[in-house]
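Just the one chain here, the form predicted on its own, laid out as structure tokens.
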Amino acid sequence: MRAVRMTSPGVLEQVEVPTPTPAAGEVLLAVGAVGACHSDLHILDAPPGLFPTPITLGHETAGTVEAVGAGVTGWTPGDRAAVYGIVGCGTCRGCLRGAENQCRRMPPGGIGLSRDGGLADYVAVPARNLLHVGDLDLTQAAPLTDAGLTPYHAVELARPALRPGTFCVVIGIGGLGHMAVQILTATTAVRIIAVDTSVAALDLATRMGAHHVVQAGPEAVERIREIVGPAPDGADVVIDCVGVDATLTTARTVVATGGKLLLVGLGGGTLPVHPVADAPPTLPLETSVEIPFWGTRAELQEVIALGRAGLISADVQTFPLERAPEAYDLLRRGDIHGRAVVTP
């Protein structure tokens, strides 16, 4: 079969590899779509030994059920089915809990991570993975998976202070950050304000439900201020999508006393904590900051029902297998707006 695989540390190239035979437990998977995320650009450029080599990408991933391993119950062949992407340790504290983007036992990994993922024609992943999309279709369903399921496990993380009539700054209107809008607008009364660099984004932006556009730059912590009002009070959240020294600044300025600081890019940047008393602080008094990874099995099936009635969905740009790397290209200069999403 084909696949886009990391056949060396930051070198992606398409080969002919073996179809895998489904283990015991495991489903194997007709690939219907796969999700290009920025997450695999760091894969690419990781050092060496990070990750596993060579490996197929492809973390955000649907398809279509062709045969299942000894043991498998509930899932037959022509079931569709999206991928949850983290295999946990099953038996840890986070994982019993159903929290496996906390699993103590592992390093964060998972399909298309630290093992092969969905950039191929097939995959074998474990059935415990697979939820049931229905007539989802599959390129909407793929970028569920992640683009989706981890700005909704944020706004989860943010809910008691989403309060109808409260501020949520949204920065970085790209895969996640056009997701967060809609997640917002379709689960909450808050008012969004988005922010990007992009005119394109944030008309993507206003599209997708976003009360305020701001353009990053060196006024937007003016514009921002002049809708939430000024310090101590602000953004009761702000969500990164980006998570560069520049947004996290912005972030750590709008945000009010009290606030929350969800960062969900992993961008490289800095965010300065100095607790003082004696002059102006780094982060707002009593503000909290989580990074929030992925999210939950029960948190994907809400996001995947969210999608099945519409009032989500991912503003994607399609490309055949053959054209993925070109795809990671695009995506690496920015001139994706959505999500890229590759069809085997």
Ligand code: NAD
Given for the second form:
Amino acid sequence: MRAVRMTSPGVLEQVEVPTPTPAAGEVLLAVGAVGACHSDLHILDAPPGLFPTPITLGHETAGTVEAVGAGVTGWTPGDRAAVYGIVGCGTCRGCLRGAENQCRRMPPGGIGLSRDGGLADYVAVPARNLLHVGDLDLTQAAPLTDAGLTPYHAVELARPALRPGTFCVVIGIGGLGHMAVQILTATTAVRIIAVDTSVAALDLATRMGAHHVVQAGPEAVERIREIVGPAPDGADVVIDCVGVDATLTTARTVVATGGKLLLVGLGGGTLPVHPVADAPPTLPLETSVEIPFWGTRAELQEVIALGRAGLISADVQTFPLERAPEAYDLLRRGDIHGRAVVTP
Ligand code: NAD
Ligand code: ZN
Ligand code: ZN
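Having seen the form predicted on its own, could you give me the form predicted in complex with nicotinamide-adenine-dinucleotide (NAD)?
Up next: the whole complex, starting with the chain shown before.
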């Protein structure tokens, strides 16, 4: 079968590999759609040794059951499914609580991270990682598993602070951010302020329900302040889907006293935290900072429910498998709006 693999650190190419045989407890899925996540670029850029090679990338997968391994019940060929990407150890405190995204033994274990992912004709996954998607289009189902799930989990963490009429700033309106705006619209009554460098991304944010858009840059903080009011008031919640120094500075500058900062983006920036008595603090008092990772299986089921109800939908640009490397090049250049989805 065809697979798009990181054959050695930083090298992405399409190769021929044997079609996997599902082991006991696994299902072989004919891949229908797989989203191209910015994290794949971070994986490609990571220092050698952090991720195994060769590995088939793609951690945002949906497909049709082709075959089932020994002992699998509840799935039959032809069933359509979305893949929950995290494979936890199953026995640590995080996993036992149902939060495999907090697995303490094997982070970041996952399909397309520590074992072969969905950028291929077929992928073998543990049966327990599959969720039914009903009649949802697979190009819609795939992005829900990460671009949908990760901001949904972030919103869940922040939900007590997302009171009607308060402000939530979403920074970075790409694959994750444009879903974050829709999730906030569908599940809260907050005022959404979308921030991005790209005008096209801001247009997308408006279409997805953002109440205000602010172009990132030197005047962004001032523009956001005009909306949320002067410090120490501000946005009750800031979701940073970029995570570089510039966005972290904006985030900590506009968050309200007692607000919540959710650092979703893995851009490599630094958030200074040093409360001092004789200088302005780097973060307002009582502010909490959380670093959400992906989400739980139960949350994915809720995200799929939102998708099936038509309350959220990814703005998708599709590419055949042989154009997957090009899709990642476009993503790196900032030329993908919404989510690029590869359809093997
Ligand atoms: P994307 O490339 O689709 O979107 C990024 C968006 O950020 C683009 O619209 C871009 O224009 C905008 N942007 C870039 N620099 C900016 C800046 N300085 N100010 C404002 N906007 C800026 O990426 P994505 O797939 O949505 O992923 C976003 C980030 O989230 C990545 O770092 C990714 O690795 C990370 N991520 C984290 C998790 C997690 O579990 N924490 C899960 C998935 C992705
Ligand atoms: Zn991802
Ligand atoms: Zn675990």
